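In the block that follows, a single chain appears as structure tokens, in the form predicted on its own.
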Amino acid sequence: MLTRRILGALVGATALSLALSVPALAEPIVIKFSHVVAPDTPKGKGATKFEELAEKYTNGAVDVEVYPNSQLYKDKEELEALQLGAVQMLAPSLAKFGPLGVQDFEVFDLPYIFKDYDALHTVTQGDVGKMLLSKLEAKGITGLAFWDNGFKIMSANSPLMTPDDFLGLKMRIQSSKVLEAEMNALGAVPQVMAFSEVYQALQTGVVDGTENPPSNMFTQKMNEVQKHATISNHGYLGYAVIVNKQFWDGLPADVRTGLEKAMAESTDYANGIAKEENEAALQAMKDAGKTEFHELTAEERAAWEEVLTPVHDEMAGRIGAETIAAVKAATAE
């Protein structure tokens, strides 16, 4: 059932569609770019950079309106809003495409599938990434780029040094069957929850812990309500910048060319700052002193990998064995 908020927004979307059919545009083309994180995260800064460059390279023919922090839509609403044309652009986390019916993207959720950023970028910036984005076309979505956030750490109000430390903990995850399998493998109880609700849930004890890149943990002040965190780098969180396909295809060619240039440059910018933003956020949380951070030893990491890597085979039937194999082949040294 459509939410009242999305139905209301469709009135504006219909008016925009009609405006695009008029040869002489009296007003700029509005692109509503909605996302769920803070403006000072890598994704938030990337969206702001795209806004700046898009307006520059289209000579003002486009007006990009960025809405951060779930101002327009929460996690579960935003893809529906995009498909219906209530917003034109999103940068959802890659796990969001599973419920849409494109489970191949859940390969990015697999624990310990990427050793580092270089291995990751052989996928997101190569042929495998292009293949994955092309799968969105049938859903009325055009994929433009992959944006990094970073590698995730685990946090809770008790130390998380070995897999046994997760037993019985209620751990918040975003909606992803792979992440459910990950937490089940650790003996934790996965709790699917919108990103905007996590801080309060941690504060009130509705959940015991969660996983996030440091930049998300810090900008949402989760370190204020989590006593322990482990720098596990066990999984990756990234985004796909996407647009409504009908809207994109209906743009004048010169406008689309300007937007493609803006997207290429803002992608380089967003990915360029992601690693340093996470390192700075991690240091800031250490300096704040409210959370005790633990670095895994080689032996501890091996124990985590032993428990978590079987999730690859467990999820092959859902994600697609060929997709997993393609990623592993691209990242093989």
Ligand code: LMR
The other form holds:
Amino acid sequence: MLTRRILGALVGATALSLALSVPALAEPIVIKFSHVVAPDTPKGKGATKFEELAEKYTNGAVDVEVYPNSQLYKDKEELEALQLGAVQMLAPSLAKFGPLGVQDFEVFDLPYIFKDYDALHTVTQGDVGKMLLSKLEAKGITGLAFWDNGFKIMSANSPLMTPDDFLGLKMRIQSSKVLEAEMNALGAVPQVMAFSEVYQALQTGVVDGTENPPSNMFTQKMNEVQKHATISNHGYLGYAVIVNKQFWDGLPADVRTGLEKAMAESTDYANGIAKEENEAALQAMKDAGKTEFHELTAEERAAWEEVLTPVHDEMAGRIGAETIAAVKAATAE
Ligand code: LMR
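Output the structure of the form predicted together with this ligand; the preceding block shows the form predicted on its own.
Every chain and every other molecule in the complex is listed next, the one we just looked at coming first.
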């Protein structure tokens, strides 16, 4: 009995001393990934996929925390937070890089610059895309990838069939001078506003309308507060996934390799679902029956193009004529 008790005490003591001598496991490196859209969108799903793969390929050395829906920061704040190191990863819309001083990204906002996803990919998956991402380095940011969303719908509470239908309408835009020029060309009054505020602004009439791909329009319930929408596909909205450069460069090499693999795979995933997600969102909004969806006739589309394409020349000074030429050369068939 006594021996058993001593034995028990000895086993306990050994376990304790073992526990004390084993060094505490290193805390995982936390990557806060902040974004402004719903989890159930191409970007939201891409971020979730990255979280899963990053943790897997680094064997848990990294803990990715995804904060969707502007939970942590709104549009402009999140870029400041990244530069300050309060978050490590973002995927802002390409229309939101102007305030960082990288105006070339507004090339993606030019009306009708991409005919379809294939044309877009010649840029985002090619040399021009690499050149654009490299411009971020000087701002303390490393660009990792481009993620697709989709082509935009114009919406309001009145039908938008001809440029004249926009006269005097207050239209919410992202913080891009190209989008401002686009709305001015249509005779509308552009209003820059954070994404998280759009639904309420539409509901209360602070703005009359907006533009967004179907997935954003649907997941923010904008269709519940817009009576009309035109499937105009007049412009594109997509993302660059970016990290704080100092953070990224300071990672152990093997961790960074794991994260690069996770990013490559989640990029393929996000870009593989974007088109379908947008088609499904459009269908869901049609089924919901709150918004009347309009298609343009060839003649109406030509009238939009006539008014909107001069924005390319108007904005060449801001974006950089060389950048616009590089995108046009890459997409030329
Ligand atoms: C918007 O502000 O309309 C979009 O940039 C939101 C997003 O991230 O897709």
